[in-house]
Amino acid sequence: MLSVSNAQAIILNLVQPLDNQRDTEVVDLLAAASRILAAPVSSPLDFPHWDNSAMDGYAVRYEDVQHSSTEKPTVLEIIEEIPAGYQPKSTIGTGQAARIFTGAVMPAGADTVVMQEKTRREENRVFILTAPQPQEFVRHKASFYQAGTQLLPAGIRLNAPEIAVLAAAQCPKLNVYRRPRVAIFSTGDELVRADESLQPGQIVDSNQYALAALVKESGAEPLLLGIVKDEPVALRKVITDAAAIADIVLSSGGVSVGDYDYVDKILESLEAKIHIQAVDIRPGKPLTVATFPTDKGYRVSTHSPLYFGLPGNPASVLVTFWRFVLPAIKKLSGIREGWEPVFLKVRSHDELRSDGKRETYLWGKLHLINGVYEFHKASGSHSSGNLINLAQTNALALLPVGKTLISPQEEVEVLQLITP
């Protein structure tokens, strides 16, 4: 049985990112939010586009006002008013100034802006009451960004700040990686859809709904293949079909050692290479990770599909997705860094227990208490079959192998799932 860290290393080594030539598409800027940039972006524009004022005030020559004070103010003639969006017509000469507003173009001859609070105006004259610093409140052309240089690198997720930068740079269309395709199906004779009536012995297939939501949150495209009965022929067909259309295949159930657990045998019959069959983790011990031979037609892009056979219990499905599948999707998507799970050291509000035999994850919520994050364990059973108390989970507390107790107020490592 593999340790969690070894399993993670194997999985990430198996993942080949999408190709930056074949696996890209061009999208409009308004459709680019949360997409991964596939090529570096530059702009023909300088930022700022021209020297401009950072303050409402007066554009002046520093040499005229460098000795100004309340006792001996410098008096200048106002020869022009320059609002934002206006092209100055005058050149500021000795003893002159221009009324200027934030963002407006600096007039020729002026090199400094005196904020209006440090002045007094009388008709067409302004009294400078304080000596400014040279070039104060002037934003110089190209001081933020120089035209033609790299504006944004490839491999980053485009969030609101990046979208704003690209809009300002007049980049209306972008080359981004396509969304990874993730096929999802559940196995089990006992499963029914959420819209079907339950019969004795049946349970709702919550796993497929949960995985579809998680895949969407990751930025990938879920391909839902439904419920497959515990029947080898049907299972073989859906695995074959999934491997032909997806970058990653996720199944839940059928990977343990029961009489109706057929997934591993079918993968072997399809000549898939099984890299992982069990991980030293609770919940989620039965975990199959496999790759398909590329010479058999199982290739959506430039790489072999990666198969994850997840456990059937709901808590196990969520924990193994957060711990192993999500990092794989991130790396596959083209993000250049930051695939690995993010762990924080926080204070535990509750007593946390484990038998110490496997790396154990307990679900709950992070709360900010007096400026310090605390982990609050979800109440109720932490059985792998208990789905109910997983609601509102935003973190998993980690108890490593050999650790049986974390006391209240003691430090604990948590896997952060959603920003609290």
Contents of the next structure:
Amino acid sequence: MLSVSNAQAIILNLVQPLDNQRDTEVVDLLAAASRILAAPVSSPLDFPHWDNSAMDGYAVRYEDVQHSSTEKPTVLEIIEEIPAGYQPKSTIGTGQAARIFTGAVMPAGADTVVMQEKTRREENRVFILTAPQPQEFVRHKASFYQAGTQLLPAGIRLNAPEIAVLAAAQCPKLNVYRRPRVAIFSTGDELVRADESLQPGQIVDSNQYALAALVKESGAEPLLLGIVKDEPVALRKVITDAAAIADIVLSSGGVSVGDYDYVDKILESLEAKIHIQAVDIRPGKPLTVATFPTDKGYRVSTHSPLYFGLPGNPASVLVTFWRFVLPAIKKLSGIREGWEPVFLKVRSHDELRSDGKRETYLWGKLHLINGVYEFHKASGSHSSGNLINLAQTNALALLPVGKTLISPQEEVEVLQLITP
Ligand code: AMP
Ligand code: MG
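Structure of the form predicted together with ligand AMP, please, following the form predicted alone?
Every chain and every other molecule in the complex is listed next, the one we just looked at coming first.
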């Protein structure tokens, strides 16, 4: 059977990132947080915009003050006061200084700032009590960023630091990738919505709600197509509809070997290419990954949508989403690197067991104990059919194939799902 890492490689290989010309939109800076930049940004402004002072103090000529000391202070005449936001008018000549404040523009003639604490003031004269370093406390024009060079590259997620940089660079509108469109439907005769009354034998379609939340969290746009009965005609229609509107299609259920598991057969009848049918993972073994032929009209912009037939069990849906679907959405979204899940090495609080036959994921919670993360396994059943003890978890512990036991206090690799 296909290993988890091979399955991940196949999936990422199938994903075509959004196109940096066609699949973009322009958004206001204030709406750009968490979006992915589609084009590199440069600015016509230097940073700093002009030489300015890093301190409250006095702008001086280094050559005037280089021999200053408490015993033999240099005395300078103050010819101007320069607060932040003011354009200095005079040129500092020999024996002269300007009173200057943090961020204020350096006056012509001066090359060094002496901090206020190293001076003594007497009316319009200042005594320099210590020799500064040449050019000390001057932030030079363009020393942080040179106008016209690349400020931010394409393919990065815009978080608060980037938003601040873009604001400072006066970029009020940004070219970002559109959100990936992810169609979601659930299959099963037994399923009802959360707001419908349950009849004997029925269960709520929790997967649709879970996937909608996961897709939203990922920055993509969920397109909810509802519940579909285990009927080939209805399934064929929803799969075709989904493929026509989405970049990624997520179904849950109907991919196992039961009599009512039609998804793979319908994909085959649509001439989809099935790349994966099962993965060596627990939970989540029956996982179908397929692509549609590009010449049959199942196209959204330049892409052939990627189809994930996720298993029906609620825990399997979450685990396979985190492990396989999320990296695919990230790559599709235009993020230029770092698609794969990141595992942390932490200490396990509990004994973790697996039969060693499949790569096993156990859900639980990361606790910070004296500044060190510790994984606490969720109590109760880790059966793929149990979703109740998934609530309030934020990490998955990984037991690789062949590993049957991780003892308390031993190191374990965990996939962090939500920042605690
Ligand atoms: P299946 O692979 O379709 O046989 O589904 C496996 C198990 O997951 C069955 O017990 C289903 O009832 C359950 N299941 C399937 N789809 C969903 C869903 N959308 N929400 C919650 N449970 C589901
Ligand atoms: Mg089913």
